[in-house]
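There is one chain below, alone, in structure tokens, taken in the form predicted alone.
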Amino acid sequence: MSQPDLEGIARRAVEAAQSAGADDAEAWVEEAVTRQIRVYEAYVESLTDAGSRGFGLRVFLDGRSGYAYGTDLSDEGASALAAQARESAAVADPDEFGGLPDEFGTAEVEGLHASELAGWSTERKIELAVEIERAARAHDGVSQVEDTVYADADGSVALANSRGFCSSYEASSVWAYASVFAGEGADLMTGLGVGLGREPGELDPRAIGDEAAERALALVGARQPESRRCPVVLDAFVAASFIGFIGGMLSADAVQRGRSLFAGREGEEIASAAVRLVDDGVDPEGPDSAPFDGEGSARRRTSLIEDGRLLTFLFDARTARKGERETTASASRGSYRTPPSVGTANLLLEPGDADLEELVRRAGDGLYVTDVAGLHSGVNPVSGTFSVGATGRLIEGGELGSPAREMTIASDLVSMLKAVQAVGSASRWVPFGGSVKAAPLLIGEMAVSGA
């Protein structure tokens, strides 16, 4: 369907629901095409090719919402759908600061979709992921290659709602991987390699290949280190975890439900000052930026943290309402199936002016963390304590020595951010978790668990 197509359809679902007798009503419609290819050995291992069209309908009755979705985008559909959501709001408890926006908007963001993605044939889309796999299986002592995949995304989405804003846009994705094993038997050891664009000539499969097979040869023959406190540098993978989580904990939600460990602290110092954090939903690079967000907000660039000084928090226009704030357009929704709430659109970590080289010599002797098992379980979002597994090398005299593995790093996330001396200068996307953009760093000291 054309954009014009969606917004109609989003019109006539928020004038069901005020038939109804919706006092508001707002109606996203999405559609979408994924795919994803799969090769082991140069064969096609496995292929998809999916397609999903759908519409929520929220609607808002004497200060009570309720919601509805379904996959019939027809007149009567939007009828049906607009009686459910108008059942669900009569029994729902009220809620005084729910509703609409107060202000409606869209910002200019080029560059979301990339018409190049319809000129690529499946079959050219097949031989881009199995150059991946020929590029990882090329090292020497790369043992096997678990698992290569391309995949994208193109779609389109409309909001509609009764206060008069209607608006569209359309963005499409690409991004692949390979997961690699080197070693053998009690040495074997994993590497990932990622890449991510608008479209599949945005994609370096060698290079992909080549990280997954680096990374996994780089830890073949770890060993268990000692037990110490040390310097710690994060690589951007990591640290992108690291980021993401902290993210969800400056969601205004979690803040006034007493589930984050920032709350009451704005203002205040959270971080060293080479801490420069931000939510960007207009990036054009961004995987999740838009004109608009979740419940027609325009888009924007929000500062979270700056020279380590907690700015604000992230909130929709629920959460505004409740902490007598001003949204920062962070309504996010997972597709049609669920309404709005809190979240990140682009977390960006300021990159820093080291390069890795540099941040490993002002380690000195440390520890390099490549990866980490178990953020989330691992984490308490109110204390910030953490204890994690943590597999990378050591870091001796200033340069990367052996491989290291069973091991944990501990300490909590305050503490973390206030100890972080530098921040790398080769950022990168890492889509884990959400949208991060982050790069390494190097944290002045931390507990390492080991033999």
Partner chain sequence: MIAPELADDLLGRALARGGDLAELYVEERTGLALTLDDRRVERPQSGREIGASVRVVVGDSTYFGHVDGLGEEDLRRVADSVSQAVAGERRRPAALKAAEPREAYEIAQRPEDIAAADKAQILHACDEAARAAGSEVAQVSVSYVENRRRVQVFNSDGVAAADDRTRVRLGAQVVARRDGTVETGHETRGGHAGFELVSANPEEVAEKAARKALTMLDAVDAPTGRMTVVVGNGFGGVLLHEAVGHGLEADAIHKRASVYAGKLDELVAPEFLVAYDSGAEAGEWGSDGIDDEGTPTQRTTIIENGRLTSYLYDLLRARKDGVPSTGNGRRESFRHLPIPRMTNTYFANGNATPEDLIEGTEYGLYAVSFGGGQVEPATGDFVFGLSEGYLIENGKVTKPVRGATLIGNGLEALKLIDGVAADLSIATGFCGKGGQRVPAGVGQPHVRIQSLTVGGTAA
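For comparison with the form predicted alone, kindly provide the form predicted in complex with the partner chain.
Excluded here are partners and other molecules; the one chain stands alone.
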């Protein structure tokens, strides 16, 4: 199915909603061809080749809104969807701030779709995955490569509404990871290597395999450390997880509903001067970049924290009206199954100038954390206090020392942000906690609980 078809489907769904009596309506249509290849011991463990499509319709009626989604894109399907969405709206309470945005637009974003993807045969992609696995297994001390996965998606999105907006775009993405074990029995430790891009040629299979192996090997022999308060270096993976969580707390929706620890703190210092955080919806490399957001506002770049000061929250049309602000084009769509809600696009933690060695040297005696577990159950989203499981290595005399496990690190998010002494220079895209480009962080002090 080609793009104009998607726009046509979106327009017809909007018309169906209007015929069903909606004051305003908006349709989001998605189509994607996806492939996932899982290899194990150099054979194909599973190969998935699939096409999927679906659409969601949001209607507004007497100040109320309702949403319905489905997979039957025919005209009859659109009519059924319109009736369903209208029925949903009937049980909603009126919302004085609801409704479509007042302005629409699209941004120019280069390189969302890489035509090279289509040129890759399944066989070459399998080879790529096998090469990742081989690179990981080549390291002495690796006891198992549990899982190696290559995946890609070639998709199109169209959005139309009853105010005349109608646009679409194509985007491609590829990602791969390997999960590796080093050591045996009670001493077994795990490591993950990841890579992402727009087409397979952007993936470096050796680097992904090496990373997984090296991360696991660095932890072999880990023991539970003594409890202490000390400086902590978070590697880029871990920093990305925290940054993603913080990004969620900067949603104006969370703020307006009293569910964010950052409520009422716009303009205040919430972090050390070393911290600069941006949400960029148009970064050409950004996995979540797009010309428009989930309700047709032109995507843009928004500075969130500069020199430690909180500049703004993230707004969609509804929260902007309620807060008497402008949208930051932050209406995001998980998929066609859900109506738009405020969310981050691509969070960028601006890198500093210290390499990892320098951060570790400055930490002196402390802890280098390469993995955290339980972030979403371990952080109180309202107060920001957290205690999460951690794995990594001790830092002794300014150098990486013995590996450590079965411990927690604890602080609260604002204290942690204020205690950032330096941001590392090596920033990278990490597909956890949303789409985040992060660098290592040196934190002045955290509570480490072990034995």
